[in-house]
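In structure tokens, the next block holds one chain alone, the form predicted on its own.
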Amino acid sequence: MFCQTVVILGMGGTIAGRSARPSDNIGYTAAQVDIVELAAAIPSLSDQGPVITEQVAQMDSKDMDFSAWSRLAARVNHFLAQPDVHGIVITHGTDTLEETAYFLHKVCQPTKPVVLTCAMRPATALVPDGPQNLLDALTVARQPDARGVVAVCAGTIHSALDVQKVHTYKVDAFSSGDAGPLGYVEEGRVRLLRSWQFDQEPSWQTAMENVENRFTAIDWPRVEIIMNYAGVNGTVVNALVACGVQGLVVAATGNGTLHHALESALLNAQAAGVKVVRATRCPNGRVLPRPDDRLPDSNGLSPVKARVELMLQLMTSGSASAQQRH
């Protein structure tokens, strides 16, 4: 039997709300039971290996920040280096997992399993579907070949480069867009797809050594998203520059289009030095670049997930302010 150790980390969310009523699944508050108590309430959680619980925040994910990402960061490369332990869980609210999951493949770059999961109805819901989630992620947890950041919800497994939340309500609310997943959790088995993906790039050892040692205090870059809409204009960009903004990510219409307005602002804001990075508003498909280009592309990633990309290059660079502070 595989037994090598699973850490559970514990960051809140929707799967560990609790509400006044069993039928009430949007009426809750999130992250209200603590990784100990959920762990618990699944009796079969350990039948397969030992597995260690901490919690490491307690909190409704809409309000991620980056002294959580810090400190989660900190507790995954932690664990990762110790050699009895083969994989991390990490339970979170749905609203920024995304995010947390493409920050942890880049700066953690885990060659062993890291999987984040979640729940669209709390823990107190009639019918929860996190017990189930949380089990499904610890299959894929102690899968022998699984490697780098993904996220696990409604038996799918979504690699951390293509997640992304696409329905408000529904319990199956991930999709990896065109990409399609890596894979399904079948009865407590995984049926591959594709290869699990991760990351290797030394050069971001530079960022996660600023993210580790320098916690709270780190002088995060100050990124922003905009969007192209008809009838915007270069006001809110011209704005952002001359409150200091580092970058700016444009969720940009169709193949990376910019109304001429806002197109003429960007192109301002990147001659005074502030990084523009095109993404593209739409759900599928990514920024074809064409070689008369004159503001970079996101290389297919979300808006979100560019703004992380964007704020993780100007730390490596050392290009952000140390004046301005997050």
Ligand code: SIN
Second form
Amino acid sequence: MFCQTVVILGMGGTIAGRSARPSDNIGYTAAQVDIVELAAAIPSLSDQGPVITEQVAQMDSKDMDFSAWSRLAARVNHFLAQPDVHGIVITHGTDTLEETAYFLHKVCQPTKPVVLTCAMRPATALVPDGPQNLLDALTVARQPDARGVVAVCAGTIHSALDVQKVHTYKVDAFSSGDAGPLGYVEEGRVRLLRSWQFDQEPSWQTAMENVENRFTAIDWPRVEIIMNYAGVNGTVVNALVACGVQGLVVAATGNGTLHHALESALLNAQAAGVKVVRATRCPNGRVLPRPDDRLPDSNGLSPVKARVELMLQLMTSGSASAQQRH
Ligand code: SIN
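Could you present the same protein in the form predicted in complex with ligand SIN, rather than the form predicted on its own shown above?
In what comes next, the whole complex appears, and the chain from above leads the way.
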């Protein structure tokens, strides 16, 4: 019997969804079933040790916002600081799970396991995937050597850095791309393929101080994502600069290439003080830097994670005060 506590924080999502008919896997409403009920539906949940549940939010993760992120990070840090808590499981919608995972990786920098899990089918489905995902997440959270933020879905463990939703419907909806998964959960056991990823020198106090009192969008640096595509021009970039945007992440083509019209607008934005970062719109691979790059690359982060990174950098550097421009 594992004596340390695992905390389950509920955020909503399809894992907490209800549909009118059990055979309906898409016409459901997300975020309906509370975390106590979800946990109670799995009789063996606490067989391996004590479990505490807490509802932090009840939302469809497409609507994720800075206030919910701030509250979640605060509760994660609260429980991580308890000596008798071994790890944390977070039930979350699949749609923005990768952004939340990266956000928590940056602001909490946990040396204990923080495991996000989810489902592609609602709790009321004929064959829901949520209960097994939740059990697997608990297995990871109880793993003695586990640490860092990970996502567990369909028996696969993904690191916060690499995880990406890649399928709209399949139960196995996530991938770690080129990096590959961290490991698998099989029949209540973890089979690790590579080592847990976490920051060696935790400095979450500093990162957390920057988000803990920022509950509204106005308090966060404004960073937008734009894309390179056939026929694009600089109109959107120019409009965003005029509105006072502080950062722009461009989902560039291939190895970070940009239409000349978009590139020219982005260079002007950068010259005007806007932070610009190039990620790639390709689902695999990363932008490989070259010495003559005029716009920095995202260091392997996808566009949505590069945006989180840039917002946190702007907060930490104090540039957020420049937001008063808009
Ligand atoms: C959500 O992201 O909250 C809804 C969709 C899902 O969880 O699969």
